[in-house]
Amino acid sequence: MSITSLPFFVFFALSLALYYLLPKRCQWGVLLGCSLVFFGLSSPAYTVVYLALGVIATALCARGIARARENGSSGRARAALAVGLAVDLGLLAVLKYTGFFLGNVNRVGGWTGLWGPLPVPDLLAPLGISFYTLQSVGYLLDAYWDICPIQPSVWKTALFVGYYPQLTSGPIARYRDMHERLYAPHGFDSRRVAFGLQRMLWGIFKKLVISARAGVVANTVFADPAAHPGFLVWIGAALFTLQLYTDFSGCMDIVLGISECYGIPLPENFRTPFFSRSVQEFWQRWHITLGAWLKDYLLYPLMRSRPFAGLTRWLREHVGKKAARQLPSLLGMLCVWLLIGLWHGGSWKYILGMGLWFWGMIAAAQVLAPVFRKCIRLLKIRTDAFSWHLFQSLRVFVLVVVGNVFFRADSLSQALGFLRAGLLPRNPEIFFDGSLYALGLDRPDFLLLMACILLLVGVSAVQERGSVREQIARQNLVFRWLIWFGLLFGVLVLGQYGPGYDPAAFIYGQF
């Protein structure tokens, strides 16, 4: 069941009515029941077994950690943690990466002739497994480090792990931030519900009006890049990047708006990423909860580990203090970025094309920072000028577009072929001869897409200064209603656009 479908809106309205009409002590139970229904309607029924195994293991192992801590047994606490991590991460690895692993084993066997092809099972992972697994792992690690309370109830743990708005595409929340919000009673607040519905409406507009149209052009170009060389390739790649952003951030707006209606704030996952001035800043503004999770639970523990401490000491003694500061950090980031690539999917196009590409851009920026600063001084560039900030943001956008070619392509070789098609020939005449209107959108719809992108940029600029909804709420009644009814009209008239377009298919839903 898609969160942009009519059945979902009916489901959400009924759940909201039950949530506020039933006694407040029942509210968390209503959310748990709704989560089970949503999961059952959105994923094959048997996959609930995988979710249940993860929930039970997480709840029991967290309780085991608490008991071991009370008894002063660090060994038992480590054992409980190890079991919980093994179950949660094992389920993720088996269900999501078995095909990738066996495919590479078969490829090596074919190259060497040492063994024949192994059968590759067709395993179907449950909805949102990559998101809720990281959430469960974070809870277990926080419990082990004694920085969050332990939830004794398996059913309440199930609500934390499988809270239905997050199942589609996150965000990845922390139990220490969520436990009071999820289980506490919430009275009806008309302003809060109105704000939640407004955010949902903006997310639906981004998904069904902007992302849908951008996807039509991107799909046309990526289907046959050889027939769309030069600038046409880059237009397709740029519009795919905007499709991905409006699809994912639109989903987050809907999800956060839904949860806001229940009185349960979720962590923000985007903060106007295309205003970033470096690739590193871009990833601090894009999929914020994934980046924060990887820093807290992978990068920082890795940097504090015994091997990295030994490497730092050796570098300090034999190479110098600068290398001792920089090289372990770059190596730690490499591990993180390779894992980010793998998290996105079992394919080398993600691991090398996304993980290695973005790590390389961030590493190059850090290593060459003194050279860049010297060039800026020599060229007497005013770094506080708008023109310089615009150049930096455009530079980041281009680098992100290149990385997203690997995200969108079907394979690593196809991505490289796509980039080759973009190098030659140069064809600036496409901007004047009508070629842009042969990419799946006619002239009116293409111009409408451009207008919507400008609207998106304007709203993002306002977001940089604070909440857009708060600023609209301070306006006169007629102006407020013109904005929200205009947005609703845009969704109803312009939404769900394109031949063969499926509004149920969120790009990040596959993760």
The other form holds:
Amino acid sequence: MSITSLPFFVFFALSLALYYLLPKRCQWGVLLGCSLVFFGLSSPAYTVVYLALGVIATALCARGIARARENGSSGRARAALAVGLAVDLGLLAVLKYTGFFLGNVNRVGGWTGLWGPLPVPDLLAPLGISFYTLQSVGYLLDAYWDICPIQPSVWKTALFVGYYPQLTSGPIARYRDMHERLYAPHGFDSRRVAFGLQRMLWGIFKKLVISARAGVVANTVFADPAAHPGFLVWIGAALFTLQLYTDFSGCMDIVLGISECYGIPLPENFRTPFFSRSVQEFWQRWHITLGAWLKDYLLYPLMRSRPFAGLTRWLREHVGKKAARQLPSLLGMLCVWLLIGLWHGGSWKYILGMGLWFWGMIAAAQVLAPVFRKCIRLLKIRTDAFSWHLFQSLRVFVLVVVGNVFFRADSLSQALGFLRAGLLPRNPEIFFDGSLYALGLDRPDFLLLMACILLLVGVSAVQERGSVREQIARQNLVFRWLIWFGLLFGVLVLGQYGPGYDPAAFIYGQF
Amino acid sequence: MSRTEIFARLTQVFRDVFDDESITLSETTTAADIEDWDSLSHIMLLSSVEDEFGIKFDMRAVQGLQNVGAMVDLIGSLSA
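With the form predicted on its own already on screen, would you show the form predicted in complex with its partner chain?
Time for the whole complex; same chain goes first.
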């Protein structure tokens, strides 16, 4: 069930009515029931077994960790953690990556002729497994590190893992931030519900009006890059990045808006990422909760592990302080980036294209930082000027667009072919001869898309100064209603349901 | 180990990690006071501190660190 479909809105309205009409002590039970219904309506029924298995293992192992700590047995706590991680990560690995693994085994078998093709089972992973697994693993590690309380109830753990608004696309929440909000009683607050609905509306606008249109152009160009060389390739790639951003951040606006209506704030996943000055900063402002999760649960333990400490010591003694400072962190980041690539899907285009590309950009910026600083000094560039910030943000945008080509292409080789088609563009006439209106959108639709991009930049600029909804709420009644009804009519009239658009598919829903 | 001694050794660790010989630490120094002290260099810093003092921070303790003074207290308690 797509969260932008009419059945979902009916489901959401009913859930909200139940949530506030039933006694407050039942509220978390209502959310758990809604989550089960949502899962049942969105995913084949049998996949709930995988979800249940993960929830039960997580809940029992967290309890095992707590009991072992009470008895002073660190060995048992470690064993309980290992079992929990093995079940959660094992389910993810088997259900999502078996095809990728066996596909590579078969490829190697084909090259070497040592073994014949192995059958690749068609396993269906439950909805949102990549998101809820990370949430469960984070909870188990926090429990082991004694930095979060333990939830004794399996049902309440099930709500934390499977809370339906965040189930399909995140954000990846932490139990220590969520437990008080998730199970606490919430009284009806009209202002909070109105704010939640407003955020949902903005998210739906981004998804149905902007993302859907940008997607039509991106689909046209990516379907046949050879027929759209030069600047057209880059327009397709740039609009895919816009599609991805408005799709994913729009989805987050809807998810956070839904949860706000229940009185349960979720962590933000975006902070105007295209205003970033560097690729590293971009990734601190895009899919924030995934980056924070990888930093806390992978990079941090990895870099504090014995092999890394030993490597740092060896580099300091044999190579120098600078190498000891930079190389371990670059190596740690490489592991994180390869995993980010793998997390996005079992495909080399994600691992090598996305993962290595962004790691390479961040590593280059870190290693070449002294050179850049020297250039800035020599050229007497004022780094506090708006023009410099604009240049930096445009540079980040171009680098992100290139990385996203790997995300969008069907394979690594298609991505490389796509980039080749865009190399040295020599067709500036496409901006004036009407070619832009032959990419799936006619002239009015294309100009509307451009206007929406300007609106998006304007809203993002206001967001930099604080909550847009708070700022609108301080305006006069007529102006407020003009904005919100304008947005609603915008969705109803301009919402795109045409060719190349599938209302059920949020790009990040596939993970 | 006295607090003064911890401060002296810790200052040297900070100077090595951030490659800045001008760094001086006080009880109230925080990440906001040192230009390159971001989340990544924080991890490097903690590893270097562990290495220098032969200690191992646990996650619970690390989470509660508010400033350099708190870090000195923690190092003192772990190396006592």
